[in-house]
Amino acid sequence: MRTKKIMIHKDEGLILSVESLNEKLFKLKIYSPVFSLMAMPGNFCHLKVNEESFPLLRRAFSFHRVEKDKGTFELLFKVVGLGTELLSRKNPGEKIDLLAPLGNFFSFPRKDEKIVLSAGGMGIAPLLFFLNYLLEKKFNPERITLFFGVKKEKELILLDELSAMRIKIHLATEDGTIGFKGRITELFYQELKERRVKLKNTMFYACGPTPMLKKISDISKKHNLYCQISLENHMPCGIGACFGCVVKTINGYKRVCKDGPVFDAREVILD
């Protein structure tokens, strides 16, 4: 598998603005010119979210949107507890402590390759920054093909700028509001099956919820496609010392934090 480790530091960053999306969706942009020019598609940022020991742990976001030249970088959240609650409270022009960059990053096709992403919901975070990069890279927009899920159109985000970007984009929605109704992995496989997405001289990546990463991996091993998939398991430490975020592999267990997020889709056993 195609990916690298980088070095890892610690830093305060700060606080640009805190932009709501919707009622629980959320922006966050920071300054550190440190972190993003470190910051590869597929690693992730530690976050203290409060300057008090509660909550004790800190929170990790794969780092959405990097512009290197400005020195910031964007995490998107969804506010689903205390941790996330108190970090949709930040102000503009607070410090933050950061730890990153975190993981090890999707590993880059070559021009002649064609790229297929699948994102579920927020796993639309990383893809996004994904997606940039290659651009940038100038990569052709018309050899990428996203699919992208949520449960219903009000959650999905960021759809003028992906239209922006001239590739190609499939949309499901669980209850049939726009595009096709359904899970997105079944409209991927659907399309697979009817040979819409060729598996030749293709990547493939994909991030999302743990079910929808299964069915993903479950048809890579299937395939036999070469998938990376990002992980969004809970890390309570983020640089592999409490075991707490381990996947099972056909090699062992091993750390999300450490030796992922990304992983061979055809490698990780997903309950």
The other form holds:
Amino acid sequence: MRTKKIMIHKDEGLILSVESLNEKLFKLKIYSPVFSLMAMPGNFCHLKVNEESFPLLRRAFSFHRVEKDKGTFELLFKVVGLGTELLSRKNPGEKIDLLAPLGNFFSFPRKDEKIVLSAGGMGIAPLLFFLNYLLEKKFNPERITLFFGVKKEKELILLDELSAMRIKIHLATEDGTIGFKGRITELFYQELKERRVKLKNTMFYACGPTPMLKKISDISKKHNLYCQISLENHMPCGIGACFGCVVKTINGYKRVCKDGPVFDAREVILD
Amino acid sequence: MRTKKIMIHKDEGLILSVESLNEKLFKLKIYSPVFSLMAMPGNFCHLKVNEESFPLLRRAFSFHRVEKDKGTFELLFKVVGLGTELLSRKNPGEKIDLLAPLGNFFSFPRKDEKIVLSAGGMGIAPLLFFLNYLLEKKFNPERITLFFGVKKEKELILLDELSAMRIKIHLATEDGTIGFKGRITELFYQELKERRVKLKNTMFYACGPTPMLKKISDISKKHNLYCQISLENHMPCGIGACFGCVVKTINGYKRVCKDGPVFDAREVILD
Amino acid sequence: MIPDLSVGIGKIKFSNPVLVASGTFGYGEEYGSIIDLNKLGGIITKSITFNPREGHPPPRTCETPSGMLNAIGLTNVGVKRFIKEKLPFLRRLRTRIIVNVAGSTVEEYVEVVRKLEGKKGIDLLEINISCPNVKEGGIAFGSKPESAYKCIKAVKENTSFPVIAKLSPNVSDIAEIALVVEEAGADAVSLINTLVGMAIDFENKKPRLSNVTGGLSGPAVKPVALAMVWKTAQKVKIPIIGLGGIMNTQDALEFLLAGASMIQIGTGNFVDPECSVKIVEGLKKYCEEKRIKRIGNLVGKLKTK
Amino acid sequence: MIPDLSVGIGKIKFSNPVLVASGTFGYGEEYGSIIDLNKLGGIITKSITFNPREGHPPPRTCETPSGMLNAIGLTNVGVKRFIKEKLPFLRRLRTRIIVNVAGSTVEEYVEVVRKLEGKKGIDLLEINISCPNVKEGGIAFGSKPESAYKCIKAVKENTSFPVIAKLSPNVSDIAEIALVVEEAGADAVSLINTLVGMAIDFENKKPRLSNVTGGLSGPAVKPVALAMVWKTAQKVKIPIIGLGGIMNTQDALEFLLAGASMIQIGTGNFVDPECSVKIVEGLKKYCEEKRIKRIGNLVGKLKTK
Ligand SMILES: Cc1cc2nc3c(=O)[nH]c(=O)nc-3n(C[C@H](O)[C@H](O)[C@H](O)COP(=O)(O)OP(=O)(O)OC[C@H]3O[C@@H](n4cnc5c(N)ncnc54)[C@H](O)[C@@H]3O)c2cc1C
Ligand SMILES: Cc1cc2nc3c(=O)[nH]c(=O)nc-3n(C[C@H](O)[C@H](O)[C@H](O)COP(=O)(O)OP(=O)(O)OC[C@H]3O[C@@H](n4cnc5c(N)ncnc54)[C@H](O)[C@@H]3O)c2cc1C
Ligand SMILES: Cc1cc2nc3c(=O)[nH]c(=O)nc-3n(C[C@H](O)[C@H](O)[C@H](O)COP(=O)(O)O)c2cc1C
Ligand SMILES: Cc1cc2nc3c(=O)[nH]c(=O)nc-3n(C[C@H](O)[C@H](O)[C@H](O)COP(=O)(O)O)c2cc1C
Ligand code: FES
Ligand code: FES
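So that was the form predicted on its own. Now I'd like the form predicted together with the partner chain, please.
Below is the entire complex, every chain and molecule, led by the chain shown above.
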């Protein structure tokens, strides 16, 4: 994984909009020129959802979309608990306390490589940023394949935008309403086994819930794929100081917030 | 003090409006037919400002205005901390968890008595309810004198409504912008000493910050006034179960929430 | 399937495992107009001492992050007036009545217990050897194994009611204290009482409580209470009654998983007076949904490996 | 008037009373890009043991009402790598460096302390006799007066650095422990370390932490910490360093009033990385506004009668 010395900053962002995509999914647009400039695909920000001591700790969210010229960025998030609930109730004009850019970021493929991305549910959040970033850097969309899986059809968001990219897209829904019926990892593995996904000269990327990443990690180990996965964990500090967010790897425990969140799938030991 | 056996209820009120009178003062209008019927002047309600564990405990507010026919009541409150801050940010349509009617209430004067009310700051909240109640019961407004004192002019609220009542009003502001310059207790005591306030056949009532009530209590003891004062205290349970809200009286500790909040000023020992 | 929520301490059966905690429910009357008291597993009274106690001067309580402090100082009417004025109301209820007993000396505990002996309407005693808010007695008994043993032993010898020992969390090893009171004959232990805490009125450079320190309760202490229940459950055989920050059904279930066979609601009553009966309902619904025949089947079922 | 914020422990002067707490600030580097480390009174390192420690398996932390639990398990690089890899960065700072030392046996404490002896860049040692998250050692030393005495005594005999004893709140009487470590030669005490706590993942009927129990910190424990600082201040003569839930200037001032002459920020660093330097600024502003010449004049000024 390539890394660079990142300078972490604190900034007070200005909330521009809170858009609800469905009852659980929200898009938060924040004005913060410094972070819109600094954020790389895979980086995340750590933010305080309110000023009180409950919830106490910051919450981590991947950069989802960045508009440097406008000085803004977007987060895409799902309401799963009190913190995200409070975040979804923010109003335009409110300030928000941000710590960013945190963590490492996805390695970029060479121009002559192919890439395969797998997104499970909210895993699409950082991968969309990555896709947009690559296309902006003139990476050939024909070399890109995206596997995108969700539970129910209504969680299939961003489809228009993804289609317009002219990349290859495989969809999976667990209830089978659209695309493959089942989990994204099953579809991915099927395509892999039937050689419709080529291993040579291909870089893999995955982001999604831990059980999905565990499967991806197993597949990567078995087939020796070079696959980067983005992990999540409870993160008290977010900057590598507390050793609270570690993941087991073949090289001992590593901090997801600082040594990751992007790891080589063959390195981590998930369970 | 006359009391009756009150049945305490829990009800979910519907917030109809939150009106800001100045940057710190708010009026909250709640739809709750049961409490609009049951509330008596001096009673209070105990409400939960949010659903989280911080702030944890309920907050107490006097009934300020009641419209039985519409099934609504109003609270008048000042933002002094997190609880009242959160309350001031409520939106119409939200539900609010209410416990009421709590405590005893002001005794009513006989038709042939005169009454003198002293309100310091937010102390006007329950006294306005009391005034409206008396006028509705055809108590002669000419027999009513109100002393109303605040720190700064802009805290002098409800003046139009009070003026329209055709009662006698004495105003005091600490900065002297309007009315008497100084504290309401000074004005009250001056009027008392100069016999412009008659003691015979008069009932006194007071509500306001504790230092003011202490003065009123001292005056009442000295001149043997029959004065009812409404006290405040931290109230964990609000219904008499925890003995957390006691005030010292000549008859031992008494619970402000259940034995009060209205007490005979000669009984309590404030400091 | 109607799940069986009943539980027992010694020979005493409770219709369900939900009790209301001492000092947070007065003598039962106050909450009677808001909830149906008969739905509770039992009611624990405010601590009763031999003589009436006025308690500490105000201020007696204050709020802290996700918790509250209290230093009531064992305000109570004394055992004689309790029997005369408060017990008749409690006796009429169809729920278990547990009288909480406090004292400054072992002799005082014994005297109170003797006065209560045989009184109709009482089902059990809870012995408060853990009150952090009185100088003499209280917590002193609960923080040393020897005195805890002596106190519970003396009480047991002077009562025919089953005895619950209420333990203090302000100790190095609560399970050790639980073991000795079990040996002394306690029929159950309840934990935790409040943690010693303090808050400062910064404006006036004064403590917020007249008593300077007080007892911390509420959600803030739940992690501490859970750990203590779990540790004690590894050691003692008598039933454990868990409390500390329980506000809803899930909290209650967590204490059961950690090893408590019953639970108490304290501060939760203030936040929502209906909290206790909602939890009774909630436990029932949970057992129905998960097809759990007896609530007892959940006790201690935390998977720690 | 420029108020004097400086304070001292033994012969060591600190520019101000604000330290960052062990385990919450890594080895200082991580926060270096966010705040100016030289503004701090001092930095306390993550606990250092003799050998490197991997620590506990994840999950290691979880959030609780107004607090958090951690069971990191003393993850650290070991004393040799600490000296080689971490100390050079710390040495370059113009702030006091306090190395926090932990061990499983008195011998291990002594061995670590000997390795650190005379190393440039170190100003003081903080001896962690209170870590709730390791089986052997740690808290065991801090919860019994005898072992606390033995450990601090042995450390003192093997170091020329001033020694701070970090005490556990999981005891019946923290002031008693403070007294014995004072007797053993400690130059200061810091309190509190975390309270033992536990949280349950109800869905999966599992503890939220792999280690089952962990240490509770944050605003939830502030009342407990304040009470312990206050009680200890009535007993010992050596300086007290107060911590537990300090999030802002007012919290810090409350600890000073209760009797702490310095304070530490732990969990507060996570909530707001700038919290510690904001408190330094805040203390200065407060002293200016109130015309307090020396911050020390506030220490112990709580009016309790
Ligand atoms: C690097 C990183 C990037 C992330 N990016 C996104 C994103 O783009 N969109 C999105 O919807 N979510 C994202 N998450 C997950 C998001 O942080 C959690 O959903 C959120 O913290 C839950 O907070 P809550 O208060 O609503 O939930 P609660 O469950 O109430 O939170 C309780 C505690 O658990 C922690 N927690 C709960 N779930 C997670 C989780 N999956 N990961 C880390 N901590 C968790 C919280 O921080 C908190 O301490 C990301 C997490 C990480 C670590
Ligand atoms: C019977 C009664 C009637 C009241 N009526 C009104 C009213 O009509 N309008 C109004 O503006 N205020 C009224 N108050 C005061 C109001 O309850 C407090 O202002 C409010 O609780 C402050 O909450 P907070 O979270 O904003 O403040 P914080 O100071 O953050 O509260 C911290 C704690 O202190 C308690 N507290 C703080 N101030 C008071 C106080 N004066 N009385 C009781 N508890 C307090 C809170 O309940 C809480 O536990 C009344 C109080 C009582 C007891
Ligand atoms: C206001 C108040 C008064 C209390 N009084 C007593 C008491 O008299 N006797 C007793 O054994 N415990 C008393 N307690 C402790 C509670 O019974 C309980 O042990 C503690 O509050 C923890 O539970 P909780 O977090 O559910 O409140 C009191 C608690 C509060 C909050
Ligand atoms: C994640 C984490 C790790 C900690 N690690 C250590 C440690 O290694 N050594 C130590 O003495 N204390 C450790 N502590 C305890 C803190 O130094 C401090 O005593 C405690 O958190 C209370 O302060 P706070 O409420 O300000 O966090 C740790 C605390 C946290 C939250
Ligand atoms: S969150 Fe603290 S090290 Fe990763
Ligand atoms: S608030 Fe509980 S008795 Fe008054």
